[in-house]
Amino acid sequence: MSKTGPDFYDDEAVFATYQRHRQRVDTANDTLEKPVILELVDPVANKRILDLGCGRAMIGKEFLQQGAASYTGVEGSKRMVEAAIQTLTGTSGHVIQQTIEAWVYPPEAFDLVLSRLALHYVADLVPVFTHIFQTLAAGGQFVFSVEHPVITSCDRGWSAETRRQDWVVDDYFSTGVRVTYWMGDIVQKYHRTVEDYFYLLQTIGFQLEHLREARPQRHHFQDLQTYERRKRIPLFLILAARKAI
């Protein structure tokens, strides 16, 4: 049987797993997903932050070391939570346990709202879209990653005890539920097509600003031939968009 993300991330052996490839060399994350969020988002110093689905809320310690106003964390998985409350001691951060889409926006009471890689996990993101409109304050930014959709529209041709060498593009259009084996179990997401993140923002009153692929910068990987494998097709889609004032 298929996990959702939170359920996903709190089984004992997947999480294990998932803390030894954050701990690797090279990690798509840190090479590919990371840069491309550090340079959409604006200067942080003196902006509240909200960031859903925060994980272990690496780059909200940064994000307060750089100056932020605050910042609040909201994660779905209880192992996430307890290493997000591990990562934050000592600051003013701090993590809720609940769901992107259970959560209560606060009205107007963000200037920045992330989300890195844990959208594709939510079923519907009308509803979720919707209440990030509402608590951004006004010129707010919103900015968020998902794995690209050339990824999740079909894993076929991947054998999951090696790694991956070639890609299989199909059922592009046909959106929805995908259910996959992943880091040791088996994970539902959803796929959706670049167009579908481009309207729904258009559709909820966002102003879109950048739309990225993560095209790999040779500078940020230490082995030649990581970069050059990670050339060959997109990981991730970044969009950047605005509350207008």
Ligand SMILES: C[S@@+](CC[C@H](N)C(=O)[O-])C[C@H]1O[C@@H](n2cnc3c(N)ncnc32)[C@H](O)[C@@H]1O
The other form holds:
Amino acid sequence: MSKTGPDFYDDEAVFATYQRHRQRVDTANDTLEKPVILELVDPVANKRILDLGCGRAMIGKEFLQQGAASYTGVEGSKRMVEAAIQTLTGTSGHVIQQTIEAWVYPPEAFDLVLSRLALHYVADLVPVFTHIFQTLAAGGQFVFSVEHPVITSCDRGWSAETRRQDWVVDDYFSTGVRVTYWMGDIVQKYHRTVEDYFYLLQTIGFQLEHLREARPQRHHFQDLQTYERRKRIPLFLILAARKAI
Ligand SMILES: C[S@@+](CC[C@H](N)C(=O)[O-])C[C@H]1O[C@@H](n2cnc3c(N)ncnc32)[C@H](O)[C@@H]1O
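With the form predicted alone done, generate the form predicted together with the named molecule in the same format.
Expanding to the full complex; the earlier chain stays at the top.
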């Protein structure tokens, strides 16, 4: 049976595989996604930060060290929450065990809402984006990354046991749930087009500021072959938007 995002990461074997995966050299998160996130977020000093699907909250620790006023992680997986608590020990940051869908968002309470690689696990983004808009102070920023729609469209022709050699993009405009085998288990993700993310932000009232696809930059990679491989297809879509003053 396929699992929701939090249930998937709560599986002991998946969690262990994910932790190992994140510790590897030149992970796509470190070489592609994180550099763009860091480029797009406003300077974090004195900012109140909300991180949806925060995982281990590593970025929270970093941002607090850079002078963020506060860091709140919302995370659905119990195992991830435990890891985040460990990461944030000795800092003022905190993490709440709750889903992105069910959490009660306080009004105008944050200057930056971040969500990294979690929103493609959420079935309906309209209420979530509405809550994010309401929880941001005027002038606040919303920056998020998702698996790129060319990746979420279709996983045909890929056995997760082997390194992917070719990618099939199919059923691109048939948006909705995708059940896929990943990290040793079966998980539900939600496919949306690039246009869907773009217009959803606009419809809610955000001003869209950046749309990025995490183009590989040689200086982020230790290994040349990994860099060359990452030039083949975009893995991530990253958007930055703002609530107007
Ligand atoms: C790929 S991990 C990314 C973790 C972290 N944001 C990072 O970039 O290092 C996705 C995280 O989102 C969490 N997640 C997925 N769907 C969620 C939901 N609906 N509510 C809360 N957390 C969710 C998962 O439990 C997992 O920790």
